[in-house]
Amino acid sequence: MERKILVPDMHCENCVRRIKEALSELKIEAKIDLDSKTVTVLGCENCFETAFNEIYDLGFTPNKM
């Protein structure tokens, strides 16, 4: 299963490298898209939950597409 995330504040490759680093360190597998400022969460529904929540708790403004 694949969802995508839209982070329209994640602006630069310090950005993409944290929200990685983040997402790596609660074993979840994504791809990071800085051109389309999207994160594609693989894996089950919780996984995609877990990944949006990190991702706000990280300061960014996550939507969910």
Contents of the next structure:
Amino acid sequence: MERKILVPDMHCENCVRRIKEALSELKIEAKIDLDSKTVTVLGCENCFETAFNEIYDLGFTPNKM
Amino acid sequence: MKNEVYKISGMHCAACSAAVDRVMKRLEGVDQCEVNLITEKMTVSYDPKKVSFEDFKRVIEKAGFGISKADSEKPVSKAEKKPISLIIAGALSAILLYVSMGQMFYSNLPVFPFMSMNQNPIGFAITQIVLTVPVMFIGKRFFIVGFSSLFKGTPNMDSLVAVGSTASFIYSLVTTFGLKANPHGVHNLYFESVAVVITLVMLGKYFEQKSKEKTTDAIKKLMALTPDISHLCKGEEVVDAPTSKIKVGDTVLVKPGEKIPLDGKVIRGESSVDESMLTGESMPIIKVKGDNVTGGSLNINGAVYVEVTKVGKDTTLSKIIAFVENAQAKKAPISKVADKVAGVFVPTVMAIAVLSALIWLIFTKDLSFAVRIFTSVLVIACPCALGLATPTAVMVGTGLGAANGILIKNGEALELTHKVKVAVFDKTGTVTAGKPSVTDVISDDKIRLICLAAACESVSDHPIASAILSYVKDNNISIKAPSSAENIPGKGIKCEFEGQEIMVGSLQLFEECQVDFSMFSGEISTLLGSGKTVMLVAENKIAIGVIAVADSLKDGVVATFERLKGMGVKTVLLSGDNKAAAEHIGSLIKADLVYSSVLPNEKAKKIAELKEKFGTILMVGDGINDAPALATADVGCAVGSGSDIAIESSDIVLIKNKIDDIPKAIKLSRLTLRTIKQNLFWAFCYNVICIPIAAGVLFAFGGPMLSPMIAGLAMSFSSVCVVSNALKLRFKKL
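Show the form predicted together with its partner chain, please, the one above being the form predicted alone.
Up next: the whole complex, starting with the chain shown before.
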């Protein structure tokens, strides 16, 4: 299953790296696109919620799409 | 409420500091929070009953940053640690080479008896293990990163180091255990290759790290442009106050020679202001009541009172800082040649190792022999010469650049410059001298005209006056001082000279004084059309001639543009000046494209557009206004005489200030890249020959298995080839 999270305050490659590292530590598979400012979570509903909370904890303001 | 200052580590860009700010503000009990990226400090105002340092630590560490009390000892950064570990690794590797390889080539080399290869093979092996393990520990990062990227399916240079050295180490370790039964196995130890490879790759990474640290210096210097203290006006009284405390609507006094602290509007006084560092405009601009001034620009000759209109993040300077920060953060890492190669090489070697082991297992049914084949292939593929291939070429390349006055800050820039499709030049200060000079003198009696103008201007310190005076000096014309002079700010000068009333000034001044200059209107419109500044000269209220001044081209610019075109590089002129001036210069240098009236914050945008359209972009600039564009371009190139900020934001610095070094830099990059490719070829040549031998191809036809002597010789030969090939680059002419 694929679900998207919009992260409007993801500005740069550095932000992408921080999200990527945090999600891969949790073994969550995700595609991060800086241009569209989206994180596509590949996994179950639980993975999606965990990813969403993790991005929030990183200091971003995520929105479910 | 309690106020505390903490030190935050791990922030790289404005987005990081914003993230710290957000996670802190989400905590209940935190009233205010300010995070400064440059000083790495966070000031928090909070309610100690609701929230504590432990909470701050929890959320900030969760967000991926570090926090410590501001007064606590500064943590030692990774980069500061590295030289020590590098020196230790280097020293251990040197001893290891002496002990192992030294004895192989010179059997009577002085060593302690317990580490003698022939007398005490086990002691010889244990000494090597003792020396190798600390080096492996120091370089543990290569194993962690290398294996993790290998398992993710994206092998890089680190994977190659990790796989090769792990195989070498395990193979040598197993051989050590069998030494008692077979002392001849001492020739099959590869501990030194493990240590040498790790040390060499560490050295390369250290140089990389050093160059990366410099990037934040640019921003620190930009911040330093604003004076810390401003003269704040409170009614009739003027008091000194910290610039950070100044609010919108306050009035500040700026004395001659001082920097304007913030953006604002002149409400009293007049002065010429040098905005060249911010806007690229070469001439000082006269500021009178009602004119806007920009923070960071230099007030030259008069005291002005400025009503502040913008503070903090809204000022022009702050916006430039934000631009540079963003551009630097957005620069994606360049994929290096060695990493690209490793991406193909590692899976190939692994496949050969597995395949050859399987084939031997099927044919011989001997598992131990198959394992030996498997490790031999991995050991022989250990990238000794491959590790040297890029760093030596880059080192010699940067050295050759430095000898030619081209300072290249990092190897990545050197690798990337060869791909440049378009070279973008800032106009003022880069293509032109940045100082006006006299270009045309129109009069029936040119000598007399210039004598009168120079006499008048001898009492002025305006740049146009300097241009006229240096013209007089260059042409050996002697001048006399006027008996009296009156300066009309922003318009011109009137003086009495040998009993005559002389006036030198702008068209506006002549119109105001009702002096007819219609006889020169044709020449004037031609001069204005080519972007020149026109000054009229009148004697007793009768116009007698015209003097035009313009920014002149630097030496060798035309030839540089021609050479670039010959190299297949498109040339673009980018200028903040008006269309006529930019296009005039553009036509002189035969630029392929000319963009005029580009505002400082638009320069970076233009570079991004060009990047999308043409590919790899090189930008050449000198001013603070060029810093965001220099950081945005794939390769930023600053002229040595330029501002510190431009130099810090760039990848290449032309120390000699000569623009003809640009084609040289591109040629240098092309030569270096060719050398890197040749080096990689030599390094692979060794592997192409040795891997089949290790895989047992010769053995299958009755030849040797893998003679360690041949392997050792081939390894040294490939390294010597790589180093001498790189040194050859030193003798190339740019």
